[in-house]
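Just one chain follows, in the form predicted alone, and it is written as structure tokens.
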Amino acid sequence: MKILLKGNEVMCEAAIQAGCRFFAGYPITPQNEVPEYMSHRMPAVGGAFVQAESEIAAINMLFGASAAGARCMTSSSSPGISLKQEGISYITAAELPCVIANMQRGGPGLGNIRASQADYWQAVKGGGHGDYRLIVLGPSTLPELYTLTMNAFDYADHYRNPVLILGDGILGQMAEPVELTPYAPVVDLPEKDFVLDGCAGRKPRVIKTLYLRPALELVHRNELLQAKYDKISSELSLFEEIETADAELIVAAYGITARIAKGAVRTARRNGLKVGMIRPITLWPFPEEPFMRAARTAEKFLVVEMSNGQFIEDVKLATACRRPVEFLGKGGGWYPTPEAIFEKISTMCEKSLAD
């Protein structure tokens, strides 16, 4: 049965589907139903909830409670983010496995509560200090932000990293109909020999991310992490392709853009416009392949983003710059709609035609 529920809400859903019992967050709009959703229904199913004095103290009790075994999340949204990343820093060093959301809002600064993807380079490139990553999903619907949601849980244990849903204003706040299924794991799920749990029987275990030895110790700690993020992008790539077989076009567009983009490839089809497109689901790991190989056929690409330019860098990477990259995108809570993106694509197209 599917139920009527916020993107926030349904996000919640998931977690505690997939068994997250501990969660901490502090209120930013528009992700405010997150923490307040959680605060009742996490003491239900016999989690704990804590709503922490900041942004930074949340993110640390993430790092106590996985170390201690539990599944857990904190979610915020832009300037909340950017206090958690020393903390996230650390999570990542250490391996310690956990969810993050951010809902993002326009920036920079406090800048407004509309929706944006202006976090998308913090997001994807190691908003903290040092060589890390993050796997990152990128939701368009309400029915995937919920299945994201608890396949992040898995693949956080299954490759002990911390995981990134990078939604936004519109995903948090709209509603739709999602059936609540069951949660059944996506990955193997490893034992987590790495819990501090009492050393009764073995031998004792440390979690740290302070190496004060000689400086080949912090290297071949970064050797070890590199290779497992190397691991990841040879296994984990998500992504969506609509019409692209014979397109001349491709718009390229994620998260709730991609929703708005897929009207405008629609009517550009229906106008004998040879359009398709590409929505990238990992955004970290980024599917290189699908563009790779729609470079050698499609002859241009538009990128469609809430932001000043960021995530056209990486489609530029994945193409290798063998075709003209085009935009439509502005940063501060700018908002595509269908008919702006196809007007962009039908230019676009008479030009090709006038080549």
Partner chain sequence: MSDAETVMSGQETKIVIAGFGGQGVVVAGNIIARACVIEGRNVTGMISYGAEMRGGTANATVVISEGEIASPVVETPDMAIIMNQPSLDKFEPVIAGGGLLILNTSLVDRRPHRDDLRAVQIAASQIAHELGNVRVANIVALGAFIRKTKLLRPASVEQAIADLFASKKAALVELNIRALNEGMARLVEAS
Contents of the next structure:
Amino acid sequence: MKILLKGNEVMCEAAIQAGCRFFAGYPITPQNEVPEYMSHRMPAVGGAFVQAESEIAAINMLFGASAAGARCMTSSSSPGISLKQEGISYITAAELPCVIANMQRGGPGLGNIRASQADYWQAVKGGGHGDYRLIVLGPSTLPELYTLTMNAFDYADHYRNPVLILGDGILGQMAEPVELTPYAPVVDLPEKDFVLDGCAGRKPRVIKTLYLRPALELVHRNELLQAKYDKISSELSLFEEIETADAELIVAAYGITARIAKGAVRTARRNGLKVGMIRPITLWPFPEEPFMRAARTAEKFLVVEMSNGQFIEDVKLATACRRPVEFLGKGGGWYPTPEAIFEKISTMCEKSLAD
Amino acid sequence: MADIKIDKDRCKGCCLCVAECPRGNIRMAELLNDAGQPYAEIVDTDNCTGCALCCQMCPDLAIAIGPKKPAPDKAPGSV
Amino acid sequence: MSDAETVMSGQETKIVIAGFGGQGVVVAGNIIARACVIEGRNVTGMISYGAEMRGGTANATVVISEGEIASPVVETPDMAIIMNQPSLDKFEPVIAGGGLLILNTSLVDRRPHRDDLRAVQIAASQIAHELGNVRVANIVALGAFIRKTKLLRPASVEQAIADLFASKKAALVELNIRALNEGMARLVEAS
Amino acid sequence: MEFERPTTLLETRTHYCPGCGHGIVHRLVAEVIDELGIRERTIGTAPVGCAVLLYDYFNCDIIECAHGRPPAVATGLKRVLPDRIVFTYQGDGDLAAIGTSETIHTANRGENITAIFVNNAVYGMTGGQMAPTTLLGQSTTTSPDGRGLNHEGPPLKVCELLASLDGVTYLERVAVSTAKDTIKARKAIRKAFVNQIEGKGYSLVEVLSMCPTDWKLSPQQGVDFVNHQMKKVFPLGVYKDRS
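Compare with the form predicted alone: the form predicted together with its partner chain:
And the full complex, kicking off with our chain again.
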């Protein structure tokens, strides 16, 4: 049976279904429904909810909760995610699993509370200090937000790495019917042999991120982390392809933008234009294969994003700049309409005919 | 008389024990330990009451005091 | 209307419900969306949120479609339930050509300026007051909306109301269903 | 009187300078853990600062945290594992500067944890910069003319500050600058752990401690500095006890 929930609530319910039993967060629009929902649902399922004094405290509470063995989650929106970067770097260095959600809003600075995708670089390239990677998932509908949130906990445990759900204000605030299917793990879940729960019957364990001696210890530590990231890259690549086989123009978009762009692509097809779409679902690792393939057959690409040209860089990298890539996007709370994307597609197709 | 021992290789030579000993029974040795530090030594083991004030002040757990040797008129284990 | 809009329209029905905070526009949007779920139709809902919400007018938007819904964000609604004068001022200019307005004439004191819109009048606040609770004006207007548009079956809307107020008193469900029926019965086609 | 190394401390020699108080405080905490028989259900949090290498010395589970964040990390641990014993061990920079917010809110939430706060009025690990607890007139590498009332402000008094919070259970300021003080400090630390075992809420023991190296003093002068300077500004005693 489908029920109607807001995106923020869908994400919470998925987390609880997946066994999340610790949530710490701090209110910030447009994700306030998350701490509100968790504050009553967490105790009801025997978990713990803490309204932290800051985003910094919240992410560090996750550091402790994850070390204690709990599936745990925090959520915020852009300015709050900036504050969490310190903790994210530490959690990544300590290889602890957790799930972090960013319902992006307009920036930089305090920005506004409209939806945005301007934290793409922060999510997929870094944000905190050091060479680390987050697994980044970009859901584009609420049913997908539901399943990807459950999957996020599995990927986090499987790879012992934080997973970031990169949503936005529209995704968090919109309501849509969702079937709350039961949780089932999608990857193998290794035993948590790192948990700090007192050293009864075993040697004491240490979770640390400081490597002072010998001089190259941190270099080796980084090599191990990079090997893990390589493994993730080779194993995890989620994307959706729509009518790419004969497409002359490929639209690339992720998250809510992809949902909107999909409408435009369907319209283009109805109007006889040979347009397809690639929608990365994992934003890191970036699904390069469909782009490499499309770069051989399509003539050009159009990137649509709710930011001033961040996601486009990964599309250019994945296509090795073999084809022209045009851009439709703005930061600061702008969002595209299906009409605007269709117009851009039409213009690009007309130009192709003229060439 | 207490069974007091100073592990000279743990000692960093801070002298806090020297100042604390009510009997002036700890002094700095003339030699250096394996770490190249001056270290504390007991002047006269028989003069130690086992008050352990030196142990309270030692930041490096270099001083240990073993069980008091039983007085000859009491059997081991009796109170 | 641009070519693009012509091409895109026809698949999705975009509705806005607008009024001042406390008039239940979010509840009305929620009931429409829930009724769609009951009927097994695709639907998305959005409300204005946060600081925006405290700025005077509040609004909820709903998109209904037999196919996949592209954007849940509504820029050019096909239909609007207008609960007060500022909401008419705000939304009249952006309604799609040929669009429909449901006007709460209790609090809207002018006719639409545009002549390419259809309008239905309902004294929603007055009727709600007669029913004993001015807060059900939203449901009265909703009644007029479903009678005029035939977009939803009254039974599904009644079910949605019952579901939404399930945790509240039974009398509240009954009052809201009476309000819905009054709204369906007492709408006036604008000349 | 017997005196032996507590089993909660490993044999490892510490990296602390001669006359540093951390070694004494480590021992006191370890002795209390031994005495209460809780080593196998205790999780410690290491700070950033001189005590960052805590995990090399303690024979129990330890998590090393970002600067100032041990109270938040401890909150996460304790909420997930309420029957385990969680303690933070923090210096003045960690607890009273970069982590003031975490300290105040964790205390005020009444988290059932034990905080050991080592106050030596200076930043040790980074080389003797001014701490929030540096005394007025005390010169450091970042207050070369001595801490001034008008620019740096007076030293932050953590026990006095936290005593105003209704959520706090137990606050005591002790010292490790004399053997007598050390014996008292052990009692306070023991009480702070017992409170947690009994589910009584947040306890903090502030320990005035020596940093002769960064004070540019001999170990004996360091002890004198605590006894004659620090104790005047930071009076010893129980600041709150609703256990």
